[in-house]
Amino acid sequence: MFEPKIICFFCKWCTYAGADLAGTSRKQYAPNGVVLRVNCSGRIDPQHILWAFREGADGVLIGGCHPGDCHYQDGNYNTMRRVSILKPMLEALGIESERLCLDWISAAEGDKVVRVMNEFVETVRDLGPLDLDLADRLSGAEAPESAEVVGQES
């Protein structure tokens, strides 16, 4: 059975803290995500998302603070604009826009982290593996330098 590989860009102030709450509360959710903690969802450049797909991710999940609650004032609004512009570009590249998910999850919403992760994994599982020759299409996408990989051994 196909198990999707998900790259998760989580804001350290909200969504990452919500994921931590889910873990300390012993909530179970799909283990398909590799979490990259970023200071703000606004720090995620479209190049980072393209990099994730180029490197073999079947889906990308972005979690940030609720609109109006960003620790950096308007970072999440910037993210919202970027994702709305990027989704049609992904479609043009042959990548279903459903493979990119943006959700607002606060530090107190551990249950929402569980629900969003499980639903997104099911969505990507239904889409099947992303099996495109993206090397030519996504050349120039760089690894995110402002992200910290969490939970992976070196």
The other form holds:
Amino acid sequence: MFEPKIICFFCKWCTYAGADLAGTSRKQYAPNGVVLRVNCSGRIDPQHILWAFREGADGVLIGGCHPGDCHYQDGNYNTMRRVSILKPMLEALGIESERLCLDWISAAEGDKVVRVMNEFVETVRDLGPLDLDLADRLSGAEAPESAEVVGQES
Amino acid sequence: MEHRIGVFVCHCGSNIAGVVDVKRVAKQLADYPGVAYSTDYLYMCSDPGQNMVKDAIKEHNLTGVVVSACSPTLHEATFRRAGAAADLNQYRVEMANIREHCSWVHRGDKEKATEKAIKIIKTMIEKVKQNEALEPISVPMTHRALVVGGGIAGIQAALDIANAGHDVVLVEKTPSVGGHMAQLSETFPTLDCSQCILTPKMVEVSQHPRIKLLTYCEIDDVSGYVGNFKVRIKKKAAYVNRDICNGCGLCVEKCPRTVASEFEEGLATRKAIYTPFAQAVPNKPVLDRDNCIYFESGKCGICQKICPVDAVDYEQTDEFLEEEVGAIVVATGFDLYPIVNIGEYGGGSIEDVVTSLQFERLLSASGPTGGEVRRPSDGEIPKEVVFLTCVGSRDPENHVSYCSKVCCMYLTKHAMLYKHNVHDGQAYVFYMDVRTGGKGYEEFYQRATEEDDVLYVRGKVSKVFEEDGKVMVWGVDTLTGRKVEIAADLVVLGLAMVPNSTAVELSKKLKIQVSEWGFYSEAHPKLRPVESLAPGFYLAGAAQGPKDIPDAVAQASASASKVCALFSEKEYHREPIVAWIDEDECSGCKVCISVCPYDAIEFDSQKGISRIQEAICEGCGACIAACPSATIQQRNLTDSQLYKMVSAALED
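Having looked at the form predicted alone, could you now put up the form predicted together with its partner chain?
In what comes next, the whole complex appears, and the chain from above leads the way.
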């Protein structure tokens, strides 16, 4: 069976702590994701996401605080806007936009970490391995160079 | 720079080693580029474990350390101290979380868990390779605390901090301090009168030279960070100038409008202009605009006419005050689970089915019946009273899943006090378990059963309904297997404690975490029980979870001592994980300034560049992701580090 590789960017205050809670509660979930801790989901630049796909990730999962709950006031709104801009660009590159998932998971939602992770792994599993050669053909560009362009903030 | 990283893989007893092949992990990572030393040990956090780290730093001349163990929330500080003790800069020590994020959640597949642990550690090796040696940033600190909530926990915290020599602002949303404890009759297990032990503290808090008491006020907004919070407080319009009011009470006496009293839990009335109870502090009235005839029709105005000091002011509006504080204690307390949600027990529909707080008022010497137990419907003295435990609590399907902790004890007290009051009455307690953990608690329960003949029935009640002026209680005694049917005169529901209705909204303003049911989350359930994960916020009382008075007071004092420990230093030392701008590369586009939530970036118009003020930057990284020229970076979490970490996680 295809085992997708998932990169997870979790914010320190909510989702990372939620994943800690899942652990403390001994909830079990798919081992496909590796979590990188960032202070805020708003720290995530579209280039980080594109880099992950280039380096072999089949999916990227971003977890942040619920809207209104951001520890840094509104960093998660920045994330939301960046992700919604990036998704059509991923499609244009030939990367299914479902391979990028943004969800709000609070420090109290260990159950949600489990559900979101498992569902995302299954979604990506159904999509199959990311074929970046195809993406290159469709976009006519090298992934990292596209990253430079997409990474710019209007 | 040549990297010489040390990797220390913790077994955590069998917590990690039972799932992850720690020997294999340590062996495999010994060959990873940049790793100079790799080992495993049973408990890395123990003294011998920490010494292993210290010794290895010296012996192998390590430039960085990755302790692969639990969540950084738990032991990052521990190992940073260990590193610093061996002269390795503390910011060159990182944790790889292979317990909460790996062994505990992937118990079914040891092979995959081991592979994942290796990947997690690799990401942290890549991170630490590029970590700079940093020093904490020292910033001035305001040695003044804010306490939110004027119940017993807030009062205790405020008094302890103030007695230690620091100024305190105590904010209470109702017109008086005292909280729910002021409503209680007598308190278990000693049966001290609640008022007798509480009211002196209420007075003390209002007269303390270091405490600024702000009642009928709410937190409107909080900004800043530990050591330097700015708090905007809404002083709600009381329509009484409480500074000049002398508390004579004439207005209250003459007010023609009566409404249900919140303090008496609806069992008695109050006036539209009122003090919540006779011992209120401050003992000065507020006017309830929603129920005032003057505000309804423009007529009446009696209170204004009669006030001898002209304190009644119908034109008063909400005011806003600004306070600067260095630490915040959150003690917002609890509410009872709404009785109307308990339809199966006649909650909200049968008059003689009352809440536990209503029963406290019926028992209280200052209550609506003067301390005689009389039922609400007809004022008769009830001869058969049924007390139900676990109403709403321990019921994950319908209500809340947790144990409210105090109900077993207060219902025992209720039954006992009822028997002291009505000698020929019979008290029944339906219970799931009787939980009497606490000093003198079990003995108290034994006294209720043996000396006061309170009858305990093990089983849940299925139905409560009215019949012929009685409240019928149907249940099962699960010890005998027999059906129990009691024609009661009064039923008391031991309702679950839930967080105060304002708690979740306040948590959003404070930016602190709440748990599943809305109680404030502590940084660690065992080792940091009175601190929030967000620095500078401390938790006290039932706002953090159901607890009784001794526990609430103990936690309040603990919070106060944490605040005092914070204030023991002149300056606050902040994490240096802040953003910085490469001045040579900055184009001065100011995008960063527009996204910074803290106004931490200033524009140098002479040089045409933006500059980050380290003392203000919180390290959220919003500016970094927004910078179009990748000129801003975060100390010890640069883009370069993130890229390397991503690559390491994906490497086969």
